[in-house]
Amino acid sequence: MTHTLHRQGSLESLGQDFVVFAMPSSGLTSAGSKPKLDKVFEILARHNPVNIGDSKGGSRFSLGGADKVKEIIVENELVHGVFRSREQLIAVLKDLKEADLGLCVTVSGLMHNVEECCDQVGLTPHTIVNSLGIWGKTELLPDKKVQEVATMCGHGLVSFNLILALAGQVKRKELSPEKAGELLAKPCICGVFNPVRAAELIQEFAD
């Protein structure tokens, strides 16, 4: 289960969006995890992601710089990269796969193309989990496209009224959509929020 699962938007949108994260088992494998954690970074780090941090301590957006993620990184914590192309998942994958941590890996994204990338790289998911949406009172939920930025971040830390604000200045050209996206990724704190896919979501807005 992760709370990276609830993502929203159209296949190509979602084509542009892979989070993947390391963690170990509590009580299991979390004893001398640390080093094992700061090689999980060092792996993410090396493909370029978007966005990267752990799930206690902050992302780079919120901490100013991954070398800052890299410096809060403890015993038993949860380690988090957010790339843009299946060809960076299949390289994360296949160097997660050589270093044979011992941690357990999950990676957010459409299924065919995860299911996909893991098989190029000789992997076998052995749990799949699905969303099966939002239910209850979904007439008062925001418009679809906020949704749709608001969902990058798992623990719903990114306000719709910051999206809109920020979506406002957008389109009067007092901020760059790229800018949008970065301020939109600070609340996000450990990390999974994808600013590139909300530059482009609030580019919509504009536009």
Second form
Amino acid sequence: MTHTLHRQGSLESLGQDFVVFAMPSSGLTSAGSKPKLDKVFEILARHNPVNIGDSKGGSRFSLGGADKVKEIIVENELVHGVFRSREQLIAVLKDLKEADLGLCVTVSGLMHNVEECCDQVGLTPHTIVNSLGIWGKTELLPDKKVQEVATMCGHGLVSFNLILALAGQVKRKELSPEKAGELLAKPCICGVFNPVRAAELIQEFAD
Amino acid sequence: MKIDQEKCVGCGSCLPYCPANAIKMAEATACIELDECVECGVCRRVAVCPVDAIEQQPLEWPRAVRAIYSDPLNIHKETGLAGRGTEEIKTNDVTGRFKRGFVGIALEIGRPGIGARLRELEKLSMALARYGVEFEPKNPLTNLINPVTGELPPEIRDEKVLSAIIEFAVPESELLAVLEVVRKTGATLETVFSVDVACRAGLEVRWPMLATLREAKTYFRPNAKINVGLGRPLVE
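Moving on from the form predicted on its own, please list the structure of the form predicted in complex with the partner chain.
Expanding to the full complex; the earlier chain stays at the top.
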């Protein structure tokens, strides 16, 4: 959730990976936020996200369906959706701007893409957070491809071993890459994991 | 977490799901190495056990600290939020927490996927305290850090977490000096950590912090997280 900015990969791959978050500020604008968050959910769901979820309850893949995410949204919540294209992002931002809910909206993605989409919708970026990468004992880290999949879960709940195990099954043609992507999305409880991008990465891995 | 040895059928389905690599096969059943388990709850939540043998044992202090920083479904009393950090930039358009002229810094120790004993985090918090940073009061870790020495309570130093985040802000003019402290101390850690930096849009240059990083030839990734300014009432 918090660290969707630490996603790794090629520019081409990261260019098809946007996470849109909407939330009130706890204690400042959280009172009465439930109907606004429901509206955000409707907007996100309307634009065919590859994942959708909330920070306190679960995701489409951990709960077993987007409708179940809608049922568990509560006051003072963070709702988010994962999208694959700039066109989707522009449409989502346009709808959120028109809805004028007053909730805070944040987007993770390639910086220049997000800025250009904001420009097209007439939004002025307010604050940015950038990753300076991984420091410390980096020799402990696994293969770069494993990291690219694992870092799509902001809380680190998608294990390196699961990625390797599923990549092995895909390589042996026991599992489709798409199914592997969905299985990998399940441990990511809040739903910022991009299963379609994971399937692409797993396929590359298996090749 | 623990696995009921009477129920476990030894299928091994749970093994690859553990982010801490703490589940092992012991003869005919799977067992959790308690010292390695970070209490994130993944093994139980994904429900791959065919006989429902995985259980959450009662967690007492100091072991409870593992779940506090590893299981994102924990709601922190300090923040009212789930997860390990704060609202950080996500609500900055209405909180104004990160002001122009300042840079927010977050160090997530153990991320990605390696995990950390809290004594590793303490190496950084002590170095930063010596430098004189003020830790972010709303971060769920800050109430455990001695603000003067940066020390953690001794009883939690050997506890293992998936990751935990140190957050603070410094004047933009000190960004590079603080990063140097982090770099030097970080080289002594027995784990990895992710580093991020945050700033407000400037009046003349959109992202002044990035200009500073470019000038110092400090690497930053091409992807970012941007608050698009839709929150109301807006802090200009």
